[in-house]
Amino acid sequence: MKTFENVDVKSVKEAVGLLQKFAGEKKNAAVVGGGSEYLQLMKVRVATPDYIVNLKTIPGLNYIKEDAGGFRIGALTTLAELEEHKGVQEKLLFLSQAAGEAASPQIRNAGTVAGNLCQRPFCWYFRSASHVCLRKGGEICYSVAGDNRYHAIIGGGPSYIVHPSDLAPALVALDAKIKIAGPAGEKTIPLEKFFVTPQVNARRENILGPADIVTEIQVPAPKTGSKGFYYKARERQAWDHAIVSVATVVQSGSGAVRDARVVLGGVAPIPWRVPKAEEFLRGKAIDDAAAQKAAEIALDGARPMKDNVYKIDLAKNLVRQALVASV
């Protein structure tokens, strides 16, 4: 692990100012909240910061607040706190369940909501010291000709990583927003627009600049007649990232779908929303046939590689199950 300097900051303004200063000095700086995921990157020297800006010392960034408009979740709220929050369990149970599916109990006690959304990929080529892959500034994505059993089947190229967050698909399905502080002040954008594909930037997973910090997630109150589900397939039940995950939110009334959101995880470099499947469902009564058709639409255009064809049927089955459960 490379030698670095830890800086404990007392405010978001101080953190942004320091990050801006370090960027101007051409120094490599990173922010950490829980720090569990970033520590792994440092151990394998994928991350080699000169400075670590520790956000844990900022008071007031760890909270879950509920009002008539929904929930506001502070960036430093831990996954365990989100999982166990009574209000979230009562009104957004599948978000609580998604938080509970992430990592292990020990990591959930330290890992933060913002950290989960800002994870780097868990591709073995990216995390290998012996491979300078495209995402690390090289010229090739080794998964194309290599072992690609867990890689993207949708939206890939030139890099074929998948986004590892459990929270992201659920929050995108809930139409959540994310608040970001930076040198120009604060801005709030739809979470769906936070993530970027490799076609936009082959080295990044999100829009954060070198001096930007996530400060809050905003989740609107659920609409009357809506149900949400999060399903995750993984190899190890004890702790593992999603091979495929699905988040759905379906609002129904008078026996028909009024609105729907379908978001896939583990299949694309970003949480993959499928508007065509959502549009198909509107105005229909969901039965097994309609759910199966929506699942087919959701995976239309998938382009698997040699080792991950299985993901197509797996994703279809999860979409179908989530939609049938919403009836």
Given for the second form:
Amino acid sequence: MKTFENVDVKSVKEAVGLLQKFAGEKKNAAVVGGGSEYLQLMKVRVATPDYIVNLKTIPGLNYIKEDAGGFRIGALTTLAELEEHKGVQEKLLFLSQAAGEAASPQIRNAGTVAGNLCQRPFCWYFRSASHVCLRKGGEICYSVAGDNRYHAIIGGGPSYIVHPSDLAPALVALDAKIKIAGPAGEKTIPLEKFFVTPQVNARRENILGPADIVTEIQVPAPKTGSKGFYYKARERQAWDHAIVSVATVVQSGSGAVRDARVVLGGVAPIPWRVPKAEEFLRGKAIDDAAAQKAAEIALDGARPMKDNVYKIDLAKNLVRQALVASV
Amino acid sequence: MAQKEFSVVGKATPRIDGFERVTGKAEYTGDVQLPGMLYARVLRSPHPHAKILSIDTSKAEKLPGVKAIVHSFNTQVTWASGGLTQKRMIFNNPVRYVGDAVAAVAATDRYIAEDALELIEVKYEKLPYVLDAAAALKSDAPKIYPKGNLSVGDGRVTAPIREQWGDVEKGFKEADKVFEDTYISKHVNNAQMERRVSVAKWDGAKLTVYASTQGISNARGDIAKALDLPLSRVRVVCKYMGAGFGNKNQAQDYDMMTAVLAKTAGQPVKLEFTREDDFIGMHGRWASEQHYKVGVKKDGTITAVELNAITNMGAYRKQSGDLTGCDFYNIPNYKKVVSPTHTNTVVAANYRAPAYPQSVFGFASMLDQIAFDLGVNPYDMFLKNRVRVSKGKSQFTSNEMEACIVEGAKKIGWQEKWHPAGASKGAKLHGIGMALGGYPFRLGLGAATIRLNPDATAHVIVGVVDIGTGAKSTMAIIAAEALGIPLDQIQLASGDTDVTPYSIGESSSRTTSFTGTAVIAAAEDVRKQIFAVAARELEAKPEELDLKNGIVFLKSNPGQKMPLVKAIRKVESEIIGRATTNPTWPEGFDGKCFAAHFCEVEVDRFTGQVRLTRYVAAHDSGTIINRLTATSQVKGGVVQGIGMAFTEELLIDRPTATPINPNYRDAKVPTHLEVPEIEVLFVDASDPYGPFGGKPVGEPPITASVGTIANAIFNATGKRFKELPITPDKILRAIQV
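The structure above corresponds to the form predicted alone; please give the structure of the form predicted in complex with the partner chain next.
Below, the chain from earlier opens the complete complex, with every other chain and molecule after it.
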């Protein structure tokens, strides 16, 4: 780990101001909530910040508030707190489960909701200091010629990372919004618009600028008759990212689908929503055949690499299972 | 052989140092802090094969806090245990794999040391390289050594490794059917909890190394030889050790680097490996490609086995590279040719039962498949072909393999649960599998001293390092039993070469049989001296006396007795008993412990994920000295097998020749969630040559586990997986919903 200076901040405003100052001075600065993810990058010297702006010392950013409109989740809420929240468990059990699928109990006790959404990729080339890849300012994505068993099958190029978050697909499927504080003030945008594909920017996973901070996640109250699922396929039952995951929310009424969300994790550089599959489901009664057809549509256009062809079948199977379970 | 009545041996005894270990009070090597101590880090080669033209340390030296930098141009120190067939240095030129050590830096803190590594400028001339073992054996492959890439022999190891008995051609002629197939295993890291660490300090001309080693005596010998010091001027200490599973035997390069850095800097130095260093800087288990030809009768009886294999030893040959999974079967005609091969990859050497689990996977899969093809129940196949004669000629000192198979199968309910492979239907496919394993049981050099104190307590002084197996407790239990005093009266002094006698090293399942035998002999020496004194008091002959539970008494009349403490008071001070033992068994005998493992799995047809639902491990380890730690040993070995079967593989990126998953996260070492309740069964057994009838239990548990799991997956899916690890993607591709 490279020596760095830690700055505890007391307010969002102070944090934004500091980040602006460091950016102006061309200093390498990073914000840290739980720190469980960023520390890993620092230990292998992929991240070598001069300054760490510690958000954990900001009071009042750790909360889950519930009202008629839904839930508001403070950025510093830990994954464990989200997982164990009674209201969330009651109304949005699958969101609690998605939080519980992340990492390990120890990491969930430290890792924050905002941190989970802002994770850097867990691509082994990105996490290797000796591979100066596209995402770190290099020329190539090493996965193309290398071992790409865990890489993107859809939405990739020129970088083929997959977004590692378990929460993101579930929150996108719930039409969640994200609140961001920055030099120009605060803004709230749909979470879906928060993530950026490598075609837009191969070095970033989201729209955050150097002095922007996530402050809150807003989850609308579930609609009547809606049911959500989060399924995660993995090689190890703890401390393992999704090979493929799927989050579905299906709102049914009078024996047919009124509205649906299908979002895949582990297959694309961003949480991968598939509107065509959602469109197909609308107005249909879901049976195994319909679920299978929706799964086919969801993976339409997937372009696997040499080692990750299996992800297509796996993703289809998960979508099919989630949809069948939704009715 | 019936078990004797014991007072301490055979019970479930908590570790004597368990409290210190679980409360964080135990001082491991990493906890050693010395005044003025520096911290060291290692620079490693980014190239798989390159000549180092120059190393410029001027910028690094200018970094405030940097105290010493060593590398191949200023330090020529031999790493004896680093290469059996080549003279390997602690810094080599050329470097032969990505991860080969290039330099080490000592600085006032860890971060400065790391920063300094980045400032060292190394000029390399890249050389051609080869990563695949099969490709390395081709005539046009880049040569890693002048004689080529097939490792050469040196007396201790051979190349290729050949073994044969009977006549395989005759055996194949006698067969009703002959089967051939190839099985592949991968390089997996030992992944022990404690990373490598060494602390060195010089007091004038005397060197003390606080090591993390599986053998202080050999570590001392290695360090003394490497640095040209007399043995009296080297002290190696290891009081608590956080495991190694074979990759911390003796002294390794980092011990010597630390000593040289401390000498250069004139200050104590602690050198710590990062987890990445640990995965690439030492060694893991050798990968293998095993080609079998097996002749069988219609009923499954083996007539001949021929094994041709290549093992990938990486850039240096530290160990044999052998494959020994056929050891557990009765094979009348056998021929084996194994070619240990060099590649420009991370070194492969000892990892718990080095030549077994990968090889048992191959051969037990082969037999399981043959059973399927012949329509024979695998249980009958394994039972029928279990080993009775060692290597076609020797008698075993004891052999309860049959009991392991019969009792283990009964426990898991084999006859009720087994179904033909692929017969299970539904979303979750049920499977059941088994395989046989074990490990050599040997006798050898051991030494122990026992000091009986004036208050009838005792110190047992042995060179043993408790590498996590509970060896300290085992030695104390053996001493308590042999002396005839309560266990809580025993203190253990161990792990310090200035104080303790020789120990062969805590590896290869030797501690209990080698040093344990010496502890018994040292106890007998103490008893002889006590009985000589007590005989006068009790008006009896010394040979008529016995000592149990701290009371000396007349065997023929236990009422005629005296407390041990009274007998000792008749002596001037304390009683010292000592022994060096090196027992043997008669010509024509061979020793082995045996195991039969069984498991059930559930395969998810939609995801290819496998859940282990039940695991039964039946072992013949002779008399069990401590049921608690012996059971833990079995469980730990099975868990390592679970990792090897399902997820673990050190991946070398082809285009860059670089390991890409050298850490716990990406290597996917199993967690508790991967592990079912493991039911451990020790069959009633006792070996005539083992201490109190005991045989090893450390190495055997991992041997059968990988093959057992692979066979259960076959039973569930009807698909044979011939390459490890058996990951969900492979299963999914094979079974397709």
